[in-house]
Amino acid sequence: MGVSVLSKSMPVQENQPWVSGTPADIISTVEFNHTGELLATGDKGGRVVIFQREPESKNAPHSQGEYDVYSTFQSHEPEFDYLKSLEIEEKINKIKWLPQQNAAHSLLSTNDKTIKLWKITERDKRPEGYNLKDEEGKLKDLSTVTSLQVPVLKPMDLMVEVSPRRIFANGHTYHINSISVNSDCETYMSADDLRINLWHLAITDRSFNIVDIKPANMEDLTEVITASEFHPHHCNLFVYSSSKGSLRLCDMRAAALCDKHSKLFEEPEDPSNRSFFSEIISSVSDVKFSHSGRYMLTRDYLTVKVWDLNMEARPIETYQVHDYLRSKLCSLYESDCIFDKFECAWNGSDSVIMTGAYNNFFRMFDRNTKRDVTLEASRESSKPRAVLKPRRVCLGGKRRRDDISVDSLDFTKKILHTAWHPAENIIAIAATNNLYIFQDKVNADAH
């Protein structure tokens, strides 16, 4: 995929019900399902909005279907922990789809403390002609029933029903930062700052602790867990990242408690670049296995890195996301922006990677050609089918007409959450409380 040829497929319009100006509407996670036909977003208000890709039009049989709202439901409500006198906010931290087993879809959603399993089903028929009930569902007087009839199913308007199937609570003392479904389709794991738990999807009252880095004395704490993920093909392998910039690959066959890692991936620090901010900006905010399972993608504050599972010493590729911010770290620290947690994503063939930045910019890096591009998700360019123009940030000196100065960047507009369709060049970008969906112009025109 040429990384500079994305065109807009569906900008979110201002008058749509899930977009408004309140903090509760800020999107906090974005996730495609395994086929890419469904896209789920979670927000700070505890809501989950599911979009479904429209089928191809009969008039234009090869046209790309756009994503429309399929279902919206309240996943989590604000709670209060009376033992610790703490409010538990309803914000959805992560959503993970389960592989589809039947006509229904299932997903896991989590806030800071509680994970929920939801089932999404469709109903387009209703039974009519009960013998013992009337049309309103009330029981008939049995003395009035003089004949028996066979109930029939009559067509009705499509109804999407979302129901909670399981609630996995009381498994974490600290805030949950990630969940990951295992390739065995029976178990999943959840991670907080200090522990990782393994759950069975059918059992809610107990989980197994598989990583515990909590020291006996909390004053000895030097790092926390920032993200974790199961290997896409080997159900015994998982990785977790830390605030010190390291990755630990663990094998559940080796021991029940995986405190001793199988492999440690860590890049030696260059002493010449050492500064007050070194440890903060080296903290890994996201880790993703490639679809092939051979590589891992990590994001820290300034870079994205690709690691080979067979080489622990250093990443095989390092891409600068916004190196022009290196001189701004002091002001970013004072504004707390330096603690922003950006996510990263692979395309379906593992050849292009994507991550977010400030000023509603997002970056794409082609691993084969080594080309990269900066694009912007904004309302100004949100006309359907509009081609996105590459943007460039300059530090000073001569500027081209469309260049933007690093001093003009808006640090309140940040793209933290992104997702890539598992098979096609379609991406979803969460820009505060707006969702943008882009598709590859080359593919769209080819049809």
Second form
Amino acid sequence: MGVSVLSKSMPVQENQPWVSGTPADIISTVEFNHTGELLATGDKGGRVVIFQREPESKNAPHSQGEYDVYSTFQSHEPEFDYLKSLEIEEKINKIKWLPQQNAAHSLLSTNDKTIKLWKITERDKRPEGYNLKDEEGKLKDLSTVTSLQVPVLKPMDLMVEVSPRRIFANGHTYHINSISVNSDCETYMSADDLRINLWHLAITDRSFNIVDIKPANMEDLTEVITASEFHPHHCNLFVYSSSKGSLRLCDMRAAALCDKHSKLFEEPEDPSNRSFFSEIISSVSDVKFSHSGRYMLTRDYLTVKVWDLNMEARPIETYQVHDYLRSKLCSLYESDCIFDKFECAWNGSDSVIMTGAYNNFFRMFDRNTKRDVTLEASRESSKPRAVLKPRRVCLGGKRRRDDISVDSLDFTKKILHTAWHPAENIIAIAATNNLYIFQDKVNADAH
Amino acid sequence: MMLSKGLKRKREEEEEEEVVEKETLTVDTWWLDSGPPTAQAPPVVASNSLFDLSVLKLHHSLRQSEPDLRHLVLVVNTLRRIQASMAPSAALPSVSSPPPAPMETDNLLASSDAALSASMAGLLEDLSHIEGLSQAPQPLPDEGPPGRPIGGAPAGLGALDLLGPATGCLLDDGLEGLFEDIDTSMYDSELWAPAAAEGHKPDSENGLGKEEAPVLDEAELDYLMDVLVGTQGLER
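For comparison with the form predicted alone, produce the structure of the form predicted together with the partner chain.
All chains and molecules follow, beginning with the one already shown.
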């Protein structure tokens, strides 16, 4: 497992690298593309920044495949809903890459209400030697043209062009929390608090509603959808999680409206840990299929759980992320921290799982060795090419040097969004408005 | 705490909040000291402060222009759990919590939906124009419980209608208090109700005012009518 890591911290705002940015710079989502060559981040100001991994070159051994800014564009703008007199936030909730099918890259980005398909293309050549136009594009005086020439393509500085190809609007009444591209590469789904819609990537004026949990009487509302994802291989299967901690696996072949699940995954409440906050801490904030498609990973407030698709009764593995918070639930409820939504991630081989925590800590769990580690994403401890030191939180009693006590944790520094390269041991960690990319050089090409 | 719609923050609410803050410090300790919560009946004081805190969160959530449904649902469910545990101790005089909570929370949730319903009815109409859907039938329109105004009623008033008497801690003086802050001076024009306006003046001035006013008023009325209908000069 990649415990010893090299690091490069990369603030998203290039012109002001070490100054904490405005609230608009808060990173709200991070996603690698399918090869790991590109890394996209979305922020609260509706902007998307794409990083590209530089190819490792012998001429510059120090660059070692680092990520540099490739393109920046404004994906969503704040909108005003005149019907409800509400402002629609431009914050990017999720980004999902489409599998690459030609030279261009495509991604879906979404805010609370509208999903957009963006196409990213490169231009590194331009034609020169037109007959009718001069170098600046002005029409030539025809009397000066005495012979015909064939325009030739000449190299130019790389230009990355981004254009919105589709806008999928008016599909959601409630706030979109997830999008997921189907393995058929033709459709994708979007989920809000109460409904899930299926879209065709080429059709923007209609979508199919496949899940609807809105009760006839809103007074009866007790549960909302918190996350959803398509199975990585079976295009008919998808899962969605709820605020009550349950997972529902649905088969689109069974019915047009998948209100009846094929499988319901739910762990019975542990009576010894019962409290007023049991339901809140069981609310699933993220669900991810393993790359193999055999398992699901869920994150609730205090734990990450691995579920086997063949066993609905309980998870096969449970890992404590920060159990020391169990005695602090009341004050975390008061401060609303108990409602924070952390994401989780698998590594490429499904052997290690990762999730964020408070105080800019993030945790990794090795499923095979059962070892875990806590690391910190901060400027102080992350000079380029420094090795991250494992951190420890102590409850009291015996305290080692460098340990942090529970009461000194900074709950405003939360790592909600993390991503793992699909093949290598490279991770991207979003800490408020800073992006950290860590690389394991010890086992660089393992797995 | 931000308040909307011109609602004045009541002094009692402020004091209530201070009490809640103080009590949550002790609640924290309680969670640490006692064994599994189910092993003993939780102290009534702690439950009350948690209850109050939850009600405050619920109100705060509902006051958002667009409530976070997940947050709302989780708080409501937690509130119900707390209520269920408090039921046997409801007779205690020290309880200063708001009126019967189950009805209140349901009303609050429903009232937020009245606003949602009103705007959703319109939104769904728009959606049906835009999309030629072959989707499974959905409960349309979103009426909620019978008798709730949809479409025509302004969203804000619809919600407030239901908030009325059930939420003592929001509106101590009922619906009347809501309209205190509305500026109606543009409707209190002297042109339209000269007699009423002059009724406020001392009697000695009345006579003079009454003699002069009608002549002026008619001319000004004519002028106003011209302006409203569109000046004759413009019609050419």
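Note that the rigid core is defined as the largest set of C-alphas that superpose within 1.5 Å between two forms. Numbering follows the first chain given and starts at 1. Because the structure is a prediction, the values reported are computed rather than measured.
Core-superposed comparison between these two forms: the Cα of Lys138 travels 2 Å or more.
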